[in-house]
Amino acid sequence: MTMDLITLIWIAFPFLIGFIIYLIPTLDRSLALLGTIGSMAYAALLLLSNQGPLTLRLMDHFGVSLILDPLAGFFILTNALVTMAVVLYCWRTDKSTFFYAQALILHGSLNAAFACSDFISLYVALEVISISAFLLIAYSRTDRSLWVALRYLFISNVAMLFYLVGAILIYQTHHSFDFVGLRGAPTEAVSLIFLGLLVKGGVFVSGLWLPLTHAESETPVSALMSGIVVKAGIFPLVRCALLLEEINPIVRALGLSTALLGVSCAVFEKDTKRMLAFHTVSQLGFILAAPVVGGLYALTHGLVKSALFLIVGNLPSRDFKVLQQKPIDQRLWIALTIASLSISGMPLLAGFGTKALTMKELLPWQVIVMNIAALGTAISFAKFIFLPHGEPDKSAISKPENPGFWWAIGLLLGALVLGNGLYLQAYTFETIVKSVGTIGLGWLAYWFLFRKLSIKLPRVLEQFEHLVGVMSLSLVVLFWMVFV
């Protein structure tokens, strides 16, 4: 079987799974299941085949164009994890057949987004993502789920008519639809790309939808949008900056204000999902910065924000000063200091070779940024590994009765762990003593002053009547970058 062959029935598969979900409900969790483990398998083929790229042309210039390499079995890898945790974190729950049906669709959408090289062939991916996003955040049909799902999908599909608008412009000017168009095509065209794919991403000032949905879905759909959904917008960015050094260093720009913008809200935010969601319009950012190695971030990240995301669904409280008052379950805390050590550097955990090796790949000017969003996320998450532990009240429901919940976070922390060897050039004295060191100023910092702050941060550009608002501004700024 060729290896063209296999990746067709690979992006076939997980479409097929849903619909033979339906078919036979009494096994939709094995289905979604064998869904995710087919994606790990042709991840695992894409990172260890010594071939190169692989790539597609199914309609000639017109679209249908793929590429499948290290770069997207990185993202193909975090989506068939982070599925897979949040298959096996639902599995003794009530979630309905309709449930694991939508989630392997998504889970497809976002495959055939990572596979995707021409602009139309990723709108119809970025759409189907919406739609199944959209479903998943209204699953509980409650008022207040309803609403952020509805705001979700109309600020997602008012950025994609931006986005088409700009893919009919380059079409206009190169008569083809492919990311490589970007280059000589007018300054509106990419401009309109940009914002569209700024907005799905979460980046920067275009991602301010990001916190309130996050935060209000239920716990394994907010782990599914932090930790992979996000990155359908992320990934073409990483892939043209890759392929067209003129829009390499606008992509870093955004990468270096977008983790700037993240990490400043989070160190001040007092609830702890939505702290984790501005975290991830910061480590988002870290991405973007260092194009060559956002593949490797990627997966790092999604792990670790995925896992925090299931924990803190498990926390009696969304409120850090209620968190303060009581001691929480101690394996809880023990899961919760791993990741926050992962995503804070720590070395021996898989954050600490992924932020090693972004900082290489930055100007000196750039690595102060960077620099300063790594202080700030110390900074964010020593307000978890400060809470009180030890063996909590038994009238408390921070002790998780779901199995899958400990099968999640074993695979989700497993992983980050094993992924540290992947990273061994990566240690050396001078990194180890700057990340411990980094890791260790923000602790004092937050124990001596962030603890004691009580900064409410507005939440005027977040109402949904400024979103759209938002956007347009964007669009003056993003029109001012190209043309520079």
Contents of the next structure:
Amino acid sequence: MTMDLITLIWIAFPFLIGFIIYLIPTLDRSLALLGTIGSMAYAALLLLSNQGPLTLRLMDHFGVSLILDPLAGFFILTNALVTMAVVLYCWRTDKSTFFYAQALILHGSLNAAFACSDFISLYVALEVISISAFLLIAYSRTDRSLWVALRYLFISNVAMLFYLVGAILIYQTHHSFDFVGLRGAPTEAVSLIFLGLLVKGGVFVSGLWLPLTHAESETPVSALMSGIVVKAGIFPLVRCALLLEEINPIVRALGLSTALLGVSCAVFEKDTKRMLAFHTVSQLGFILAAPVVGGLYALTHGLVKSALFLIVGNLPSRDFKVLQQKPIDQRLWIALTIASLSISGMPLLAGFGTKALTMKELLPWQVIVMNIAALGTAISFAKFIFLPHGEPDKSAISKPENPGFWWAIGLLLGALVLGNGLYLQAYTFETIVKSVGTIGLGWLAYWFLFRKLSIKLPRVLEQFEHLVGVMSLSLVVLFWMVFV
Amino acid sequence: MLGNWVEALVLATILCGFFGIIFKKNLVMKIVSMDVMSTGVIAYYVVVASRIGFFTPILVDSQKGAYADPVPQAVILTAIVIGFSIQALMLVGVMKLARNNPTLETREIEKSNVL
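Moving from the form predicted alone to the form predicted in complex with the partner chain:
Whole complex next, starting from this chain.
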């Protein structure tokens, strides 16, 4: 079988499974697992075979075009692992068939978004992602979840309308919707397309919808959203930055500002899930800051962030203040610490190698800010590491433990430890000293300064009305960035 | 000449929709404004397609004249379908929300549910 055929089958596979789940509801979980295993096998094939990028062009120059290379491979692997962990997590819960079917359709459309390299296929993939993410967020059907989901769908749909206008402007210049068409396209086309992708990917101020959406969703849905769904907006930006040198500095600058914005909000946040969500914003900045190695960074971030969301969802409270009062379960604390250490860049975990790699690929003007952002990461995760912990109080356990939880965490953290082997060249004396130093400094700063601070950042800009307004402002700013 | 006017009107429709999204307080009105905006975008695709010619691109033996570009029209069909399904989904959501938030003012909904 040729690679082309395998690719086409792989794209259709999750959708097919997703619909079969509806027909055979008793097998929902096993089928969902099968769908993710398929993607994992394909990602492994893509990463291990050194064939070079595979380019597929279905129909003519205005048809669908796909690029499959290691960059896409990393994103697909992340997608497979995160979805698998979420399916395992939900295995023993009372999630209905509908949930698994939607999860698989979401998985399939994410795969499509990571494979395509033309604006219209990307548009379709992103819209399907919005719809299935909407259904997953609104799964519990409470007023709160419905409103969070509606906001999400509304914001992303408006952004995608701008994106569509940008896409037709590109078609007008080149008579093709390919990503490379950004070269030579009018300024307004590039800024409209970027606006759509920035909002979708939660980048910089246009991504301020993200903290609320990710924090207020249910635990497994938060894990999916933060682990992989936002990356659907990030991936095309990385792809464009790699295809076109003109775009590269813009993407790097956006990454820089996003990393700083996210981390400065995360440091002051007093709510665990919101802290994680803001931190996602900052990590997306890291992916964009060094597009060449973005794939690997996305993989480690996806694994860590979904693990963290799953763990935090099982803590007794969301408020750091309350958590500091009473010791948390020892085992939960260990898992939490491993994940936190990885994301802070501790050696022996995957986060160390990827962070070192990203730092190496930075341009001189980015280095200082990104180091500050890394320090901010260490500070914000010290909040988790220094939580009091102890033997679980047997009498106090109110809800029965979910066995799927440990399967999911085992998978994600195991992959993190294994992922450490992907870039062994990082283990030089200098990088080890630097990253351990950053973590140490971050912990000191936390212990002596941030632990006692109680600054509450205003949430004005996160209000629904302002999100749309900010969108128009970012459009103007983007226009000038591209223009210059 | 005419083409430019049509294009300007279509872009004005998109802007009107967008301003509606910003300035209308009611959630249903916001969704309707979004529909206006998406109608504008769809019309823009049609305008761009008709640059080359006005005839409907149907394959026949005898050539009638300059055809409109079929690609944007084909592409926008997908967007129309996606647009109305999102619209439908949102309205269903709004129906459920309306039970406890009868005024459907976004500010009120946000205040009572999230912030």
